[in-house]
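Single chain ahead, written as structure tokens, the form predicted on its own.
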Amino acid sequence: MTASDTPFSPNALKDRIVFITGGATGIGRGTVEVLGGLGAKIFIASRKQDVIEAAVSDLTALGIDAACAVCDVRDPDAVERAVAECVEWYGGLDILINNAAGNFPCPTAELSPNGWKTVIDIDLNGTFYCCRAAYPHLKASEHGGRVVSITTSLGRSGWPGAAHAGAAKAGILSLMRALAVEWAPDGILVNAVAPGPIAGTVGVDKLYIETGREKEMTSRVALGRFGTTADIGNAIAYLCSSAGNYVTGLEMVVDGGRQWTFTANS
């Protein structure tokens, strides 16, 4: 993703400070390239130090101001420390993106309590911890705070074979809508983005590309193709820019029409 590829003006997010979890790979990586290309300063929080440091190096080479901290979102104290480090490094916080997620396919009858708890802890509890830690800084943002969390439309329909992830994402959406109302008086807009199948992500690669099921999945998408990480980044950019100043409590579905395509094998 380059500045010439984006539909936004080059300085649409100039000097906005972004704290993103899981921003080193996949959708998170595509998102920070988009936001950084629009002038935002990027702070990545994730578990693997070598991965986030490599991401920061790559972003810096693209001319993006980026920093990072090791953080397991399941640990509320670690989240508090990472947010504090971001604020100390950049002098504030304007945008929180809850992107860290865990998932694995498993029939619910075979799902262990630990497997259930692990995904709920990463997805739902981690999102809450990040929102809680970021709140006073978002409230103080001179630009107006923004929260965007990654969900899935399968959280609303149910996700057979991944009930733990579906339940966690449904909880995130409920949390976002509660915070959209609670934090509106503080000038904080709170939304969600629900991606469809996105190329270049671990999920699509493992579930569809490596198993030869690419045509099966794209047949369920109205546009007939996988999305890109930049598609999600652009949706998030809209919500975080002045174009989204009157949008809060939304779940923006960016799935190429998959949720409306009903086929015999869907």
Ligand code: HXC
Given for the second form:
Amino acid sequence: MTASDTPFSPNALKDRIVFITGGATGIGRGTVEVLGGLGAKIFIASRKQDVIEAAVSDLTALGIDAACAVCDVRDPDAVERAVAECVEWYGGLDILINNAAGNFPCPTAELSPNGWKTVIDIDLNGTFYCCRAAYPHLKASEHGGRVVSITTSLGRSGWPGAAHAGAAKAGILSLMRALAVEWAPDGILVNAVAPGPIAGTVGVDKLYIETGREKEMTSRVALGRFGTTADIGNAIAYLCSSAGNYVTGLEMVVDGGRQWTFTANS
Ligand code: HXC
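Would you mind giving the form predicted in complex with hexanoyl-coenzyme A, to go alongside the form predicted on its own above?
Whole complex next, starting from this chain.
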């Protein structure tokens, strides 16, 4: 996937500074390739040093301005430090993308308190810590700050077999809607993107490939295929570009129509 997979003008996000959690792999990686191809500068905050350094080197080879910091989003001090590093490196922060997530399939009755807490900490608490740390910089953005968080429509329906992740994502959506209102006077637009199953991601591998449910899940997508990371990157590009100037508090579902087949079949 390269920037050539985007329909946007090559300068649509020129010089916007993007802070993204979990941006080295999967949906995050596809997103930074799209946004970077539109002129954005990328700062990746994630847990594994070797993985983020490899991503920065790949992005640089594509002509994208990229930097990174090691950060576990469960640690609010580490988040503060990573945001400060981004601001020091690039001189600001215009776009926050809350993408880092943890998940595993587990019947809820068998889930330990720590298993529940781990996913809530990564997804929901991590998103709050990032929003909190980024806020003054988003407010100062000359372009108007943007926040995009990754959710799932399974957060709204409830997620049997991954209730911890569903509850966390529902919490993120609620947080996004509250911030959309609270931060509108600061010129900050706050939205969510809810991907369906996206090929080549840890989530789909863990939940559907390793559990032998790939065919079943593909058949439940109205468009009959898993999505690509560029499908999600382009939705985020829309929300972060001037095309999205009047959009805030939205959960944009990018799932090939999956949410409606679930309703029809249940
Ligand atoms: C039951 C499990 C488990 C499993 C972990 N736990 N995996 N319980 N079944 N498969 C429990 C552990 O036993 C432990 O509880 C607690 O969770 C913490 O586990 P750790 O391994 O110590 O945590 P950690 O090393 O911090 O790893 C976090 C993680 C891991 C979430 C468990 O999977 C991870 O790092 N994932 C990051 C990548 C990821 O998951 N990406 C997918 C996102 S997909 P006890 O009680 O034993 O101490 C997504 C949406 C997909 O969000 C959408 C598809 C449509």
